[in-house]
Amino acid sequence: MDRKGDFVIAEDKLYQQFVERFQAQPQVFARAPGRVNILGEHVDYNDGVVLPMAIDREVGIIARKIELPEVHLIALDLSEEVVFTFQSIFERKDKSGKPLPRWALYPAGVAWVLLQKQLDVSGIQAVYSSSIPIGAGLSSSAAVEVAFATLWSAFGGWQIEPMKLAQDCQKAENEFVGVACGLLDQFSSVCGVEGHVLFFDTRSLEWMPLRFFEDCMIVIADSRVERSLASSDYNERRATCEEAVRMLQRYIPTLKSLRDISPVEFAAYREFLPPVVQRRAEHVVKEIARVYSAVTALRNNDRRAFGALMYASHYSLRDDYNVSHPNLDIMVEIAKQLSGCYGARLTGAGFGGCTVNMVDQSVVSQFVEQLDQLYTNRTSIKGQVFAVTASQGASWKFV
């Protein structure tokens, strides 16, 4: 099933647009993929382990180096452009002194971080585009950051260890854009391995690629319900987890985070927690255990066990962590009844956004069509359902 044309950025189109706009030949093409989290939700701020996958939807940039200390960007999908200098970005302004548009904060933030590290960051003219749906929880912003960092490393002739590059891009989003994201998104975009999921330990930053089931595909279903995760909801979940740790430390003094308590230990002490704290903590403790069980299922080539863990994750996110949405529950319910679906669950922060489904490769087209139609029938909302494959991480080449 070849779907490459639907997903991968049309490099020739970017090339043509660049020549038309700048009347010059570009020199480098850089790309970075989006990501989907297969298992391990709301555990990253509890020092947990996760199973993301870089996907074959990506950001592509075509660019040339210029001698001026400025950046001229064209965002093809938005039909917008901006010029900023390496001086003006420290005030988050463009060359003319106007505030940078929000979309430009991501590449500008990367330049801001790299300049502070005193790396060679060249002036560029660039045209870029994305095949990652915006606002669907597939890390389009992280892919933009990683693609530009990769581009500047190509022009500057320097290399940064992959995890450090991911952390630099995370810093750009945290401190320049002002979004308090974890490292998961940038890590996945930098370190993706074709045909593999990534086991990532958010505490130690150790990771390893694990071969995904060769006869299965991941299908992403965008509910088209805009994610309404208010910062207060996120902060409340995080604070409740911290409260659980403080209360459990009376019984386990060495406990540093919910990562440090096993499901068996938690079962013994859960009764000492108030009901809401108990449910929130239970999700985190069991979700981390589910990720370890999923690694075993992958190594044993056990699709049914892996899929069952995905369903269990969804029910836990719905009932214990309370971050689902009725439309996400409908998506999972429909998927579970369709032929060839091993597992389904919400992915990302919740309260809207997407579900992720593991489907037998032989029925993927049929599954996509049926889930799309049945979801519309139930909700009167036209979702977006599409299959993805595990992609390699960011890369660049001369053009």
Ligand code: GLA
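Numbering follows the first chain given and starts at 1. Only the largest set of C-alpha atoms that superpose within 1.5 Å between the two forms is called the rigid core. Just so it is clear, the structure is predicted and the values come from calculations on it, not from any experiment. Compared with the form predicted in complex with the ligand:
- Relative to the superposed core, Glu282 undergoes a Cα shift of 2 Å or more between the two forms.
- Fitting the two forms on the rigid core leaves the C-alpha of Trp158 displaced by under 2 angstroms between the two forms.
- With the core held fixed, the Cα of Gln118 is displaced between the two forms by less than 2 Å.
With the form predicted alone already on screen, would you show the form predicted in complex with the ligand?
So it's only the chain below, everything else dropped.
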């Protein structure tokens, strides 16, 4: 695989830093990519189907195993470090008894889950860095979790099924970090396939890679409006979906999740739900249907139909699910007027972060430049617009 892009983590830079800081040779390099979700937003915690791809932006860690049962981490991008032990993490503390900094909760959470599974989790010294914009909806946290899980599996000499690894990382985020996220992000980071989008059924856990339109590219536009996924908004949306299920069960006792009701059936029952619950559920039900339609559009090589589904998803997230942000709406509105843009929508949890755009390959550089410029003109914010390619899931190697 050619990993010479600008945004893969430079192993030699990490190597140098490692040797300087620890006065020793590292042994293993592990990496895990971020992801962009092309369609299927806020449906993974409703047993829905999603269509993400792993991107060529990633977390890279270089490390060596030590005999002590402790983890010494250097987060290069933050210029911060922490030491925790396999005892101290059970109290969410570092070795000296101070609360773990937020960024360290992700690797510590992964160790916490793996230890509970009685897997061999070794003490390490590690330096890591990321080229995934943080808090922008591109799964920078999931990539950290997956990269550390991959690293510990390399040192421990154990292997678990990729899907199980993704679920362990999700558990770390749910139970240790405290975000009730679904499996979308960790799955994408583990299972990414170069050149493909991933059709993933979060209920059956079946998935399949699909070739994306050959003459189209995916462009990400970071609005530079930051959001925190741990914010109560995300967990609140999830709770509302559960409430919708409980209410609908009075009429459809067999209903287990919003996945079980089609848009047509939903239309018959929606009036029994209070207005906000109704709009949230409507988004989920229709978004799941859009993912199926998108797969059909992909198979029919119908770019326009696919793009239209992306726009529809954005409007639904904006108007019914209420997770957009005015700057994301501006980003989508501008993109829609540019030539060669088939579809655009917010991606990830929303509330800020990025949009994802499907653009004709022949005009990508022009599109990137114009979107960048016009967004700054409108908002006085310097966003960041860049094309991505679909990359391989997490991997490791000896150095």
